[in-house]
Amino acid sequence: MIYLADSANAKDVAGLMDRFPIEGVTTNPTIVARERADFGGLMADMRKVIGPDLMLHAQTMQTEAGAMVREALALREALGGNFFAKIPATAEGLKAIRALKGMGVQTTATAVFSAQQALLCARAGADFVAPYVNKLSDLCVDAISVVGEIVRLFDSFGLKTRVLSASFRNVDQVNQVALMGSHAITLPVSFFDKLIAHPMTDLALSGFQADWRSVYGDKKPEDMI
């Protein structure tokens, strides 16, 4: 499973990349709007920070297929590199995904809430589908099972589309979709520290340091070799 950052703040992503092995960035209109800055500038800064090889997923805002395609092409032209146009999982979105596939544009079907939506988007040619885990849970749906169903359907029919799970409330949800075979997840920058932190790790390190100091004081290993 690969990790992506769900952010429109290039500075935050740069700090994250210094510590965590992410494979790219996803954005959406809500995340972009929170920055209260020029969209073009935000995305240009993001591409500069992550470079041309990491994935950058940017969402179209149109509702009609032809307009989605035009916007996706404009975004790809402006942002370049390893770009994915995020297209909503709607009937018009399916049409846009099919058209973009024929043009060689990578796509991510977003706002996916059912296995059938995911399967249709995959058949249309989407490279990723993005089920919203916590939003599904808020609807009293077993979101983890939905992710598992999507993975199994793709495996059963030999589809190359990958599952990019999004919308998480806690680390257990992340772990559960990983166990279900989700190919990728996207998380807010602040969420990553929750994945790596554990009180028992902190306790073990404190013990190591105490034991070392009891014998060697403040001497460092590299100074003693």
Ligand code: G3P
Given for the second form:
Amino acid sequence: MIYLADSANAKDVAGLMDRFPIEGVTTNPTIVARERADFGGLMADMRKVIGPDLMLHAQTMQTEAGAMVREALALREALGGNFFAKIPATAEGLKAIRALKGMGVQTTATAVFSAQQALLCARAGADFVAPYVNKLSDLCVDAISVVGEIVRLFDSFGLKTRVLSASFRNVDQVNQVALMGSHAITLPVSFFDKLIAHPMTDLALSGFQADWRSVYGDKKPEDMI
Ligand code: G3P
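Form predicted alone done; form predicted together with ligand G3P now:
The complete assembly is shown below, putting the previous chain first.
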């Protein structure tokens, strides 16, 4: 499973990339609006920070297929590099995904809440589908099983579409979708520290420090070889 950052803040993403192995960035209109800044500037800064090779997923705001396609083409033109147009999983979205596939534009079907939505988007030619895990859990739906169903359907029908799970509130949800075979995951920048931090790791490190110092004081291993 690969990790992406769900963010429109280039500075935050730069800090994250410095430490964590991320393969790209996803945004949505809510995340963009949170920055209260010009969209074009935000996305240009993001592309500058991540470079041309990392994925940048940006969402269309239109609801009719033709308008979605036009907007996706304009976004790809402006943002360049490894670009994915995020298209909502609606009937119009399916039409747009199919058209964009024909034009060689990579797409991510977004706001996916069921396995059948995911399968239809994959059949239409989506490169990724993005199921919203916590938003499903909030509705008392077993979101982890839905992700598992999508992965199984794609496997059993030999579809190349990848699952990009989104919307998380805790580390267990992340681990569960990884175990289900989600190919990718997108998380807010602040979430990554929760994934790596463990109190037992901290305890082990302080034990190593204390034991070393009790014999060698401030000497460093590299000074002794
Ligand atoms: O990218 C999808 C994500 O931003 C939506 O999920 O639950 O964090 O609003 P949530």
